[in-house]
Amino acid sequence: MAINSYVHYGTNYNNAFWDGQQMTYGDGDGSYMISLSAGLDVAAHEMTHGVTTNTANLQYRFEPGALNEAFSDIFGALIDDANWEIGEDIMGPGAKADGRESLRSLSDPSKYPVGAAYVPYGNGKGKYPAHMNEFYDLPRNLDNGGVHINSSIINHAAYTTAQDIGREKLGKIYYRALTVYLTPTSDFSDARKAIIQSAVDLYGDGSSEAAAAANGFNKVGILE
């Protein structure tokens, strides 16, 4: 299908988004962010939202929305495969001076703080969560119920699996889960089942790939 992108959006706009039909990129304010279209992983993240819209169509709220964001981060990190960070190429000098080298980290989610408004809904540490015991029970009016915040739990599960089986196999497994098994209301538990089943489909029951898929979810406390 056609891939449409709108660039130079707004003035000093520190964001990029998929609106259901096309991608839009701001130029940043020059301090916190530079042009968001400069980041390969950012572009891949937004394109993956398009894939999700046209496959699982995960609802953009609460756990389905966090899965939606996680799949975009995961494929962003698989396509821009230099590291497991998202947005490292779009951070401006002001952000870097404050220690913000990227937007999110799949390998170490807790290296970055969440916004102050989110802190009371977590475990009090105010960091992006890497485990279900750090889950943010956010209301709908804050980050659509935690779509960006809680996505880091799924991100970390994927990172953990990739340490066992590599990026290429991880991508195949997660892509199959997204396009074959997940539905608009799928939650984290559904994602575990879909990803393990996808690994079984591709590599066999009892395979090391299926075990690695399960281990990724075990390590972040999504056990069933």
Ligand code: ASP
Second form
Amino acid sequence: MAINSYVHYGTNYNNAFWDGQQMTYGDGDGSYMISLSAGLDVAAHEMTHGVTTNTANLQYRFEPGALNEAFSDIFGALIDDANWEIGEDIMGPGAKADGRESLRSLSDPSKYPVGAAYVPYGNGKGKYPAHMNEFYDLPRNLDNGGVHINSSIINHAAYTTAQDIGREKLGKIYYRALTVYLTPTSDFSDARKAIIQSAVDLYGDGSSEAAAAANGFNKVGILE
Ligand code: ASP
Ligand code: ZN
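Shown: the form predicted on its own; wanted: the form predicted in complex with the ligand:
Now the complete complex, all chains and molecules, led by this one.
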């Protein structure tokens, strides 16, 4: 398909998005963010939304939506592969002065606070979750039920798996799960099964890759 990007959207717009058909990027306000199109991981995140729309088509709410977001962050971090951070190249001087070096972290999600509106729905610490025991039970009207919040749990599972088998195999396994097994209503438990099965398909039953896929989900408390 044609891949269209719409840039210089709005005024001082600190965001980018996939609208179901194309990507749109703001220029940032120059303090919190600079031009969002300057971030390779941001562009990869938005493009992955396009891949997801045309494959698993995960619904953009609650756990399926958090999976949708996680696949975008994971492929963002695999394509912009110098680190496990999202958005480190588009943070502005004001954000950095506040200690915000990136938007989200796959290696250590809980180093950043969530927005104030979300805090009452978590465990009280107000940080991005890295385990199911830190899951945010958000209503639909707040971030579509936490799609950019609970995604961090899956992000951290993927990061953990990559520590065992590397980025290349992680990408092959997660891409297979997204394009072969997952469906619009898949939840976190379905993702565990799909990702382990994909590792078995690619590397064999009893392989170290299948064990690493399971280990990632075990680490974040998605046990079945
Ligand atoms: N603002 C969203 C994000 O942080 C944009 C998106 O989900 O594409 O990822
Ligand atoms: Zn997204």
